[in-house]
Structure formats: C-alpha cells, structure tokens
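This document opens with one chain alone, in structure tokens, the form predicted on its own.
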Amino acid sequence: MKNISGFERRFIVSGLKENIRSDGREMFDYRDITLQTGNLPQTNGSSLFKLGNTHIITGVKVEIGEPLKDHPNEGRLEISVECCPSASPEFEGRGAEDLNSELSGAMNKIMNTNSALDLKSLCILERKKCWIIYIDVLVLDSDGNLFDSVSMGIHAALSDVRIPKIRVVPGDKVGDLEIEVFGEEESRSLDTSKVPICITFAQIDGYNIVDPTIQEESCMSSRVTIAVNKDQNICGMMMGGTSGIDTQVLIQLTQLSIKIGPGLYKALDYMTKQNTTKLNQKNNLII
C-alpha cells in the first residue's frame, strides 16, 4: 500500500465531503478506459487494457490437455496474474507475491465456472481430452483498482480468443483416436456473454467511492469487490481492508454495482468492436 502524508489524506477526505475527488471525478465515476485487442501475435487472444494510469496486458493460449477427474466432460481456465516489480514500490519482494496470489485466486474463482463460460463446450473427448485456456495477466503499471482492471482485461482477451476447429479420427491402432487441428480460418470464438467483471468500492471515512486510485486505497478502511455479469447477476464478492462494512451499506453497494455494470459492458463491447473493425480494415476485410 502506498504511503501518503497526513495532508494528502485530509485533502482527499475534504474533497469527498463535497462529492469531488482529487482527480475531478464524482463518487461513483470510473476513470477513462482504453482498450486494444489482438496485440500479441503469438497468442490465441490478447488485450491491452488501461484504466486511468493502471495498465494491464493479457495473453491467452489455448492447448489440448486432459480434463480434471471430477469434471471429466469439461475444459477449464487457468489464470495467472503477475504484478511487474517496476509497476509500483508495493510490488517489490513479498508484497507482489501475496498480491499475485490474491488476484489469481479471485479471478479463477469467479471465472472458472460454467456460469461464466460454457466449460462443457471445451470438452473434446470425455475423460480424455479437452481445451485448456491459459490466461496470463501482467500488471505493467498500477494506479489502483487492480481487481476491476484485471477482470476487464481478461474479459476483453477472452472476447478476442479463437478456438481451432478440430476433428477426432481413428488412430493407427485399433481403438486409438487422434485429433486433427485445422487452420485459424476455421476457428470459432468463445461465448463471453456471461463472463463477469469486477466493480470495486472503497470506504474512506464513511464515504463510499468506486474505482479507487492508489492514493485513495491508501486512505480506505475497507474495500468490497463485486463481480457482476451482463445479466446483472452477482457472481462473487471479495472483501478487503482493515474494517468491515455495514450490512445495509453492503446491500446498497451491491445494488449500485448492478446499475454500473451495464455501462461498463457497453463500453467494453464498443471498444472491442471498434478495435476489430480497424484490424479488419487494415487487412481489407471490413465487417
């Protein structure tokens, strides 16, 4: 956590009393978002996501592997998040390891489920072969609110993913089966309509704000991150900070996250579509 002076803290709190934050936003405004997809050529999907001065790059690789024993007819996601030590002083040493583990665990928990992604559609041969989607996230620069940034970066990268077309054919030996993988031109996209994104609130001196900067996180007493999908369903909740949040306040923030979610999804979908259009125009394939 970044250390700030007493004067900086008083300045932030005094602004909240007037519904004005230090960067000019109101309490429930997000910072500017920019998004590029398909920027890593050696991947099956990728995104470069920026929320204010927080920069996230996400790469996705799709490989054939074996399903888990307790989910024999499903594929799976394996998500790893790493905070670059140069991104922030708090990422040096043990601090980065703990945060990497927390972010990776949270993303796997809310996204590696059938309610987020149709994992059964990733099954190739029950109990034998499935698609495994490896998602690697690198935090290049941090100015706060990593949960939201990482989740939206992953959502955008998954929207960019293409799954190769395959065919199961008889092998050389009786009873053996082999998998033929076709070229990229016959690949398919993933249905990401139910993949959730995170919406994070911080509480500072009793005031609740969304999308906290790193300075605001240094002042907060508690944090709640709520995962929502396009259907406005709550998919998960994570708490942080040194204090709890009143039950009624938590209900209010949950309702607020449901209202904020559609606007974020609309922005992500628009930017993803614009990026795809530009990419295809470059290749003379306007869609």
The other form holds:
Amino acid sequence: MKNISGFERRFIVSGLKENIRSDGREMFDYRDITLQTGNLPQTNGSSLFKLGNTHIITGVKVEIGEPLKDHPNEGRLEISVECCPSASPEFEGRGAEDLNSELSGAMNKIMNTNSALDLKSLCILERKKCWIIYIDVLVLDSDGNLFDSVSMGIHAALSDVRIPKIRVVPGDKVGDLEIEVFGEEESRSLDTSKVPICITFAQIDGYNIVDPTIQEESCMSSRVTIAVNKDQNICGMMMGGTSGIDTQVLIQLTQLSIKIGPGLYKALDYMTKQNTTKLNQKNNLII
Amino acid sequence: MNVQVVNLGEVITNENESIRGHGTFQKDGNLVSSVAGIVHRVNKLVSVKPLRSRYHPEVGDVVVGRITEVLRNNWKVDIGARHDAFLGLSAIILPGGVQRRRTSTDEMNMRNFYKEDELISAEIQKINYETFKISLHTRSFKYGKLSDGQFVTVPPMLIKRSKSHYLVLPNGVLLILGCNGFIWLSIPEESELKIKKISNWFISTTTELQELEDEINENSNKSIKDKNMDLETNNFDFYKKKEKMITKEQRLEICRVRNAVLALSNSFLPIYPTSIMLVCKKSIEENINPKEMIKQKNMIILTSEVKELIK
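Output the form predicted in complex with the partner chain next; the form predicted on its own has already been displayed.
Shown next: the complete complex, the earlier chain at its head.
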C-alpha cells in the first residue's frame, strides 16, 4: 500500500467525521464508472472497465474441455486475475503474487457456482465434453478497490460473451464423436442475470466507506467485501486487513450492500446497453 | 505565436550552422529531434523540450517532497525527479529560530524534525551535476512540514515557474504548487485573511486579473507572517503540527480546488491561480458539486473557459 504521512491520515479521518472524502464524495458514493465491451476482437467476450483511475481489462475465451469428475454434467469457469507491474510500484516483480491469488480465488468462489451462471447449460456431452469459460483479467492501473472493479469487469465481459452453436456428429471411426462448430451468426449469449458483483467497505477509525481510493486503503484497518446479485441476495463475503469487525457492524454492512447493489447494476446495465447498439460494428481495440 | 511541434525522428532543420541542444541529434547532415515536443531556439542553439517527461530540477525551484529515509545527518526526499534529493540537517530551521552549529544531539533527534513518509515543501539550494546530488533547504517560514491537507500529483510541465508558489486563493484555500508537479492543498494558519466567495469573483478583464493576483499575494504574505508566530512560541511546536480545525465549508472548498486541479491536468492545461479560479468559478455557475466535478462530461464544461483564455 502507498505510504502516507500521519498528517494526511489525520486529514482523511477528520473529513470522514463531516462525511466528506478527499474528492468531495460522501461515505457511500462510488466513483465515475466507464465501460466498453467488445474491445478485443480475438476473444469471445471482453470489456474495458474504469472505476475512477482503476482500469481493468477482461478477456473471455470459451473452449471445449472435459468436465470435472464430481460435476459430470456441468461446464465451468476458470478465472485468473493478474495485476500488471506497471499498475502500481508494489506490483513490481513478484510483489503482486499474493494479491493475484487472492483476487482470483475470490472471483472463482463467487462466480463459479450454479447460482451465478447456469453451468448445466454449458454441458455438451455428459462426462465427456463441456464448455470451459476462461476469464483473464488484467489490472492495468490501480487506484484502489480492485475487488469491485474486477467483479464488475468480469460481469461486463460475461454479458458480452457469445458461445458458438455446436452440433455433435459421428466421427470417422466407429464410436467416435466429433463436434461441429458453427459460425458467429448462430452464437448464443450467456444469461448473466444472476452474476454477482462485489461491494467493498473499508473501515477507517470506525467509519465505513465504500469504494476506497489507494490513499484511503492505506489508512484502513480492515476491509469487508460483500458479493451481491441483482435479486438482492448475498452471494459471498470476504475479509481482509489487520483488525477485526464487530458483528453488529457486519450485519449493518450486509444490509447496506443490498441497498447499494441495485444502483450499481443500473449503471452497468445502462452502459452495457449503450455498447450493444454498436455490436455489429465491432471496432478495433478502443482504449 | 509560432510554435513548432516535432515528433520523434522528425527533421527540425538542415542548416549546418545550428548548434544542437537537448533533445536533438545529427543525422545525414540534418538536425533530428529525439523526443516529441516543442522546439526552442536561442540564436543558433536549437533544442527540443519534451511534452511529457520527468521533473527536471533547477536551482531555486520550490518543490513538495516526501521523506523516504532518515540518514545520519540528512534526510532523503522523493521529489519525482530522476534522483532523490537530500535535505541536510544544517539546512532546516531549528526550533526557537536560533542559528547554531548542529550537534550530535541534533543528529539523534532527527525524527523529531522530519520522519519517514512526511511531506515537506522546500527550495532547491544547489545541484551537483557530477554526482547528481540535489540539495534542498527549508530556511524560510513558508517551507517546512506540511500537515492537515491533501496531496495531488500532476505532470510537472503544467506548472509554470512564477514569482510565488505559496499561494492563498481568494476562497480560503492554501495552495503550494511544487515545480515538480506535487501540489499541496490545505487551509492557511490564520483567518485574518480576506476570504471572498468565488461566486462574487469576476475575472474577465485584465484589471480584475491584476486585482486577483494582488489579493492572492496579500493573503499569502499574511499567512507566512502567521507561521512565524509558531516558531517563536515553543520548542518543536513548529514541527509537531497541532491539528488544525477545518470547517465543513473549508473542506468542501479544498475538494473543489483539488478537483479543479485534476480537471486541468486531465485536459493538459497550465495550472496557476487564474486557471484554477476560473474552473472553480465555472463549477459554481453551473451548480456542479465538488464530487461531480471529476466526471468526464463535467471536466469538459469546466475547462472550456480556460481553453479560451489560453488562446
């Protein structure tokens, strides 16, 4: 985390008493969100997501593979998050390893379940073939609040994904089966209505704020990330930081996240809709 | 004004009489640019100043820096240049304002003056070009430790070198524009200052511009005098920095100026008191809250007047 002086910290904390943060936001205000989908033409789905100065690029590739032994009639997601070394000085070399595994693990936990996506619809042949959705997230620039940005970037990329239509035909040899893949015009999209997004609360001296910047993150004593979906259900909870959180406070935060969720989804949907009108004119990389 | 903007590898001139300065090299008898920037000509010396580069320190620059290390008899300060700067123990003001030789007790007490990660404002005293040692000093009341405020970073070339970098704006915000692009926003010490609401401010004619500058200078000088009081009272109070009581309105004004600075930086416009005040004034006219000033569409509206002024 970026190091800041005790005086700057004092200023941030006294600002929280008045409900004013460093950029004039209030405790539960999110920064400006910008979203573009379909930036990477070589992928099946992609998004460029910006939350303030945090820039996240997500690429989704769908491949045919074998289902897991304990889920023979389901496909799966494989999410990998990487923080680019140029995003922040502490990501240089192997500095980002812990953060990468934490983010990847968190995203896998909340999204790779039947309650987020219909994994059964990704099955092609029971026990033999299924769709595997590889999601690769790259943090290009970090200004705090990576959990929320990564989850929203993944949500946007998944809503942009087009899975090709396939047909199973008998192969050359007897008993063999081959998969015929149709063109893009006959692809289907995923139902992302239940995909959750994360809402992070940072606790600074007893005050809880949403969407911390990198300076506020260096003052926080603990962080709670709550995953909510469109139906206002809690899908997961993660904690970080050095100090603990009171149970009463935790309950208040979960209720708060349910209230904040719909506003975020509204903004995401509005921007995704704006992008789908340009779907037929797929541009080159727009950054 | 005729400004020649060149790109990397572009031929500037093919006269053999020109002396090549920084940012140029000779190729096939031509003078070619090695950076993307603006051409400067002084008689026969041709150089190219890059549009975006790291801060290039000059003697006499006012900078804001962060202490990175406490060494034996000096502090290492990060000023965003290619090398770290050094603030010597003999280059700071001692409590009580005395002038004496620094002893080993002072060396032991260095952390009572400045600790790691603290922000200071200082002036560049000298630069040793052979060893690249940049020496700072804080031997004036306007320099020293910065407390109870906000820190913002902008590209260094947006800050013009001017007479004063320690400014108190008419809306009551203390602004330290470091030449290295590091900016400090806070509230000045005393409230004897003439605080005027931005909405009553008109900056259209040159006389009003002059009035604005005069008022800023007056307020800034008053603020420096009040800092002087701090020094004479107690030992180490000057360095301990008691917490300033900042009201909600003052805090919102700091946010407004901070977002104005970021809006100017976003549009790559020069940052100086007039441009900042123009952006703040526009935000009040258009009824834009500080927290909405950082939205892309608002930034364009806010900086439109400044763009007109620059032309």
